[in-house]
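In the form predicted alone, a lone chain appears below as C-alpha cells.
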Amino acid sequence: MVANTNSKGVERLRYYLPTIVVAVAVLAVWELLVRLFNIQQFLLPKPSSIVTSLISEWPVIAPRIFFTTRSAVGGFVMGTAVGILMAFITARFVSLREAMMPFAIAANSVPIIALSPIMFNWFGPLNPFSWMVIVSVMVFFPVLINTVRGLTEVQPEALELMRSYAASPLKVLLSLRVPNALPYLFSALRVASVLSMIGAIVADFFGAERNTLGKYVTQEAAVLRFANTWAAILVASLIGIALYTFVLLVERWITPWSNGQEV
C-alpha cells in the first residue's frame, strides 16, 4: 500500500514537474528581458512588481473578488443546469435536435461582449443576476452541444445488446447514454469553468457596481497604473484555475473509467 501510493506521488511528480519548470522559467526570462530591455511599466511590468502590487493592493482587491467569483460560480452553475436540461430534451426528440443544433452553433458565435448590455438593459445594471446571465450564456453552449453529442454518439453495438434485453428507453438512458455522455459534459465543463471567468471579468465592464475586478482592471489601466492591473488579472487568473482544478477534481471522482486515474 505504501509502495503503491510511493508510486502514485513519483508518477504525479513527473507529470506536473514539466509545467512547474515551464512556468518558473517563463517568469525568470520575463524578469531577465523587462530588467535588460528597460522596458517601461507602463508597457510590461515585472513579474516582480506585478507580485509587490498584489501585497500592496490586496486590501483594495480581496473585496472585489467576492462579487466577481459569485458571477461567475453562479452562472456557471445556472448554465450548466439549463445546457443539460436543454441536451436532454433535444436528445430525445430528433427533429428538435436537427431544428436547434445549428442555432445553437450560431449563436455560440456571438461575441459576449456584444450581449451585455443587452442583458444588463434587461435585467438592471446593479442586478448581480445580470452578470450571472452573462456568464451562463458563455456556458450553456458547450455544455448543450457536448453533452447532446455524448447522449446521442452511443456504440450502435452497445445500444443493439440493450435492445436485445428489452430493455426500457429509460433504462437505455440511464444505464448506457449517461455514462457515455459523462466524458463528453465534463470536457464542456472544463472549457466552462474558464469562461465563466472571463464572462464575469466581462459583465464587470458594463455593469454600474463598482466593486469588482473588472472596474478595478479598467480603473487602474486609465491612469497607467499597470502593476495593478496585472495583480487584478493575476488574481481573477488564479481563481479561474481553481475553478477549472475543482471541475477536474470531481471528473476523477465521478469518472475514473474515462481517465484511467483513480482517486
Given for the second form:
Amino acid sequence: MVANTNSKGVERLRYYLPTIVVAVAVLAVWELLVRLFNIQQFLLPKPSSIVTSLISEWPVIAPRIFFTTRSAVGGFVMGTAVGILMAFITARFVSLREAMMPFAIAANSVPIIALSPIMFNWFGPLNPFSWMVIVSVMVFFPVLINTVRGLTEVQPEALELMRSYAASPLKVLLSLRVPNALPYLFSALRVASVLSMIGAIVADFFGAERNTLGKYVTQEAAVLRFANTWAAILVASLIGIALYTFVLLVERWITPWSNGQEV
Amino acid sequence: MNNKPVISVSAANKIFNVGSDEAVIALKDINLEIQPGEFVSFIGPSGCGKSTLLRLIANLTEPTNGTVVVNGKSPQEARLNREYGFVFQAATLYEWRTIKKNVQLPLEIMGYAPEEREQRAQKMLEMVELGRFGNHYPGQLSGGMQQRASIARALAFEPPLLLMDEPFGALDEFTRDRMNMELLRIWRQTQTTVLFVTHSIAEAVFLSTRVVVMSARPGRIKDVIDIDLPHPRLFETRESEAYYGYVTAVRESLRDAFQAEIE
Ligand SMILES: Nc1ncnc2c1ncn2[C@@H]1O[C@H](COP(=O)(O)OP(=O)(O)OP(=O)(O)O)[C@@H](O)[C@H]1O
Ligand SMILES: [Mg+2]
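Output block for the form predicted together with its partner chain, input the form predicted alone:
The complete assembly is shown below, putting the previous chain first.
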C-alpha cells in the first residue's frame, strides 16, 4: 500500500464528498423552490438572502457572538468539571451510587432548560454566571452518568488481572478505571458540546442582557426580519459545530485506540 | 531443590450460588499436590472446573471448604507476594495500551525501572514472535496474536509459578507447536512450576510431567497420569511409541469422563 500525502488527500475528499454533495444539493433545491413557488421571505428566506443578511448584519451580530459563546464554553467547562468530580465520588461508594444514579438518570430526561428563569432569579438576570450555570446544569448530567458508567463498568477479567498483580487501589483507578472511562466521557462531551450551545441560546431568551445572539433572534423575529433571524441561527449552528469538532479532535488525540463509535 | 510442594489442595470444594436453586458444584473433593518444577496439565470436559481450580490457587476465588496452600502460604499471601503469573482464558489486554505497554503493566506495578521494563517487554515480545507489533493497539491484532501478547505479559516478571488457562486455544497448529517448544524451553531454563489447562490431549502429553484428567458435574479429579517421557521434549518425541501410549491412556480416561457426563 502506497500512502503518499496526495492519495491521502484524494481519500479524504472521497470520504467527505457525499456530505458536500448533499449539502450543496439541499441548498440548491431550497433556493430553487423558494424562487419557483415565490414563497414569502418571512416564511422561508432563500439561502442567498440569508447569506446577504449575514454579511450586511455582521457588524451587529459579531459583538453578540462573544457573550453567547462565553456562556456556552464557560458552562460546558463548569458542568464537565463538576460532573467528573461528582462521578469520581459517586463511583467510589456503592451505596451512594445506588441512591444517586436513578435520580441522575431521571434528572437527565427533565427539560432542565425550563429552570432558566429560576437560575436568573438566583444569580441575577444580568450576571453572566447565570448563563453558565444554566448551561452547566444541562452538561452536568450526561457527563456524570457516562463517567460513572465508565469508571464502574470495567470488565471483571480486567479487574482480576490487577488483582493477580496485587495492584494498589490507586493503580487500579489510574491504570484501569480512568482509561476505561475516557471513551464514555467523550461520548458525553460530544453530546454536551451541542447541548451547551442550545442552552446558551435559550438562556439568552430569558436573560436581561440584550447583547446576545439569542436576543437578536427574538428581536429580529418580532419585527419580521426573518432573514436576519436565520443568519443568527446559522452563526449559532456554526459555533455549535466548531465546539463539537473541537471535542472530537481532543477525543482522537487522547483516545487513539478507540474510533469513537461505540459506547 | 526442597521437597515442600508448591501447591497443595486438600478436600477442596467449590460451590457457586450456595443454597439457591442454581447452586453449581464446580469442584468436589479435590486433593492435589504439585512439586516444584513440575509441569502439570489439566484436561476435561467443558465446565468440569479447570478454570475454577486455577482461580482457587490464584486467590481469585475462595474455596467453599477445604484448604489450598501455595508455597507454604495461603493463596492470598502468595498473591500479595506476586508469586504467580496468570494467563487468562481470554487475552484480557487493556485496549488503551499498546502491546508493549500491556506487557510492561506488571513490571510497572512491581516497580521495575523504565529501561528494564522496556528491555524485558521487548525480549518477551520477540519470544512470542510479536517483536514488530509493540506499538500496535490490541484492537489491531488477531485473537491469536493477542493471546501471545498476554503470555508475554505473564512471563515478563518471571514468576516462579505459572498458571495458564488454555493459553494456546486461539492459535493455529504451527504457531501452537512453536509456542509449545518456547514454553518448554522457558520451563527448563527457569525451573518454574507450570499449571496448564488445555483441551488438546496431544499438547497435554507432549508438555507435561503429569496430566490431571477431570470429569464434570460435579467437577472431580478422575485420573492423574504420570508422563515419563525423556526431556527435553523434541519434535521426535511425538513419534515415539511411549508418547502414543500416553495419548491413548489420556484419551481413554477422558472418554470415561465424557461418558459419565452423558449418562
Ligand atoms: N462465577 C460463577 N458463578 C456461577 N457458576 C460458575 C461461576 N464460574 C464458574 N461457574 C460454574 O462452575 C463450573 C466450572 O466452571 P469452569 O469455568 O471452572 O469450567 P472449565 O472447566 O474451565 O470449562 P471450560 O473448559 O469451558 O473453560 C461450570 O459449571 C460453571 O457454570
Ligand atoms: Mg475454563
